[in-house]
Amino acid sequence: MKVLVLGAGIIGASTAWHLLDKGHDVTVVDRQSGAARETSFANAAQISVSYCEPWANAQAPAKLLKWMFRNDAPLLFRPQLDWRQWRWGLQFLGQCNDAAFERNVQQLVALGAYSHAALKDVVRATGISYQRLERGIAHYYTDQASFDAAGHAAELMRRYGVQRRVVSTAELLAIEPAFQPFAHRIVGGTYTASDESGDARVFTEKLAARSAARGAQFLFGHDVLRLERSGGAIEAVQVRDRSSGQSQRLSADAVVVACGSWSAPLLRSVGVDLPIYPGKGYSATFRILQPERAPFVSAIDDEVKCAMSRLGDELRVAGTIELSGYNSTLDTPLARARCRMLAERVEQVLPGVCDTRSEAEGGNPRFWTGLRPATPTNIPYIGRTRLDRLWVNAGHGTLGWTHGAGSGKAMAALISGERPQMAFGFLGFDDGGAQLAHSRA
């Protein structure tokens, strides 16, 4: 089959790779100059199968109300004159109960385990290096009530095969001594040895290059102008070269929409309405000044809901989600406040380890923001739409790197007429599972 993949982030690149494995003719279109230039560019770097809880839980509504007036809030809802944002918010609130939380966790863990195995297979097959550290992920707490609740969450995860271990402060520091300067604030933590970290952008770029070497065509610097619909099917995709301004019509046996947050408006243009809304995430990358004191174990800071991962001689810190539409600029007072929070937190937890100075102070931090394509359940849409030849692989939220390899492998299998072996509800194939939690297209 001739397959057209729209988007060259981790989801699109992984989809292309696995479609090639199935013998398909693959073309990938992306508006940027290369792979992984948007949402996959500078994320938290964690493969966090064991820490994939959805944002929606029984405590979320109260926290959201408390955080609404904090510029550095971990999850900030900023109301817009956009009824789709409000629809998404109401659907999110509908998931804020224990039954939905457990159902959604089950789906996310299944996809995560499948994806982690797929990632390892790709790495073995390609030898791609990407600052990978297989040292697990630690989650530390500074609040006793939150730590007590962590035991219940760990028990739930173990029910689905995730070996998340509750550890004392002393055990946590034995696992990662770098957090010793912050030990007086830590009341305990959890740890999973099976998780890992690595640079998603580097991996995606190299995977795209290897796919091109295997015969995939990559049309970088091309805007998707429109999907051409005829009756109940997609006939072609109109794209335009940003350099020359020339347009061309691409036809295919299957079109996969993997455009992150921009998947939703593109799909709506042909009558497929999926509740995918952008969550603006932030990251900062700092040069490590004292390598011997920097952590090797990737970590989650529960108090400010940020993640820290070592990438060679740099530390990547990422976190906070802002639901405020499609604005991805860093040049706003709110964005500057959220970036400053990340720098200040690193200095609190790892004092003197990184160069957290601002540019005005002579430092060189790299701040970044990306739009996370979130669904109310945090469960992505993977499967076929109601239009013939139109498929979707989007809505991964903050777990695109964790679920990328498996989502691409599953999409390639579905297009090839095969059923992936995992307990996951695929769009257009299942009436249960994830689709009970989603509004159907």
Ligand SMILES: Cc1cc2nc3c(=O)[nH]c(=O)nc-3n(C[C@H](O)[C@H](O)[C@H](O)COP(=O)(O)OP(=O)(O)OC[C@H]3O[C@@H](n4cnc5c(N)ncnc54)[C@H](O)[C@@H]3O)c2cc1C
Given for the second form:
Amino acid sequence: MKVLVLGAGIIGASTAWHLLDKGHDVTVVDRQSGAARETSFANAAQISVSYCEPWANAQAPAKLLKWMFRNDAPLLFRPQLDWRQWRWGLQFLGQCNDAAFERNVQQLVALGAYSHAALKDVVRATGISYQRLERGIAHYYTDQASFDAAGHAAELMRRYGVQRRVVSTAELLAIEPAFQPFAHRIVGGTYTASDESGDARVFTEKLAARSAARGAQFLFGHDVLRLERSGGAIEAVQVRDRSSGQSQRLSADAVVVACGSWSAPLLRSVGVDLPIYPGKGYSATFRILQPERAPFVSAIDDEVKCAMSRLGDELRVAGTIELSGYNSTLDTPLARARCRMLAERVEQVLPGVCDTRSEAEGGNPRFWTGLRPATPTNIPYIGRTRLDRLWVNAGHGTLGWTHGAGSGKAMAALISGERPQMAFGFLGFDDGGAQLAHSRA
Ligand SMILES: Cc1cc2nc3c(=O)[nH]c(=O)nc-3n(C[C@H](O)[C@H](O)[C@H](O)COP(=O)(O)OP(=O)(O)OC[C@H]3O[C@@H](n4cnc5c(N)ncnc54)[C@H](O)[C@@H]3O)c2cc1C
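Structure of the form predicted together with the ligand, please, following the form predicted on its own?
Below: every chain and molecule of the assembly, starting with the one above.
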């Protein structure tokens, strides 16, 4: 089959790779000059199969309300004059109960396990290196009440087969001694040995290059202008070369929309309405000055809700979520405050380990922002739409790197007429299952 993949982030690149495995003829279109130039560019680097709880839980509405006016809030809902944002918010609230939480966790765990196996297969098959560290993820707490609640969460996750261990401060420091300077603030933690970290951008770029070597065609620097619909099917995709300005019409047996947050407006233009909304996040990457004191274990800081991962001789720290529209600028007072917060936190937790100085002070931090394609359930849409030939692989929110390899593999299987072996509600196949009963798709 001739398949057109729209988007070359981790999801599009992985979809392309697995489609090649199935013997399809693949073309990938992306507006950027290379793969992984948008949300897959500088994320927190965690393959966090075991830390996959959705944001929507019974306690979330009260927390959100409390955080609404705080610039340093981990999850910030900034109301816009956009009814889709409000609709997304209402659907999110609809998921804030124990039954929905458990249902969503089950699917996220299933996709995570499938995806982890798929990632390992890809790495084995390709030998791609991407600063991978198989040292697990540690989540540390500075507040006793939150640590107590973590015990319940770990118990719940263990019911779904997630091996998350509750650990004392001493055990945590034995697992990762680099947090010793912050030990006086840590009341305890949890640890999952099977989780990993690695650079999503490097992996995605290399996977795209290997796919090109296997015969996939990559049209970088091409905007997807329009999906052309005729009756109940997609006829073609209009793309335009950014440098020459020339447009062309591409047709295929299957078109996969993997445009991250931008999938929603693109799909809506042909009447497929999925609640994917951008959740803006930030990261900072610092040069490591003292390698012997820098952590190898990837970490989640519960207090400021950020994640830290070592990527070779650099440390990546990332976090916070703002639901405030399609705005990816770093040049606002709020964005500057958030970047500063990340630098300050690294200095508190790992004093002197990284060069956290600002540019004005002679440092060279790299700040970045990306738009997570968020769904109210945290569960991505993988499957077919009601339009013939139109497929979707989008809405991976906070976990697109974790779920990337498996989402690509599952998409390729579905297009090839196979059923992936996992307990997951695929769009267009299992509607009425655990996916939101939301869409006109
Ligand atoms: C701060 C932060 C930290 C994160 N940390 C983690 C983590 O530790 N672990 C984890 O698993 N996940 C993490 N994530 C989430 C993860 O990065 C995303 O879920 C993932 O990158 C989404 O991948 P994607 O391929 O769907 O989207 P993208 O990477 O955004 O790819 C979409 C592609 O589509 C292209 N595109 C869009 N519209 C058009 C158009 N009209 N024409 C042509 N091309 C188009 C874009 O150029 C882009 O390349 C984090 C995200 C953020 C923001």
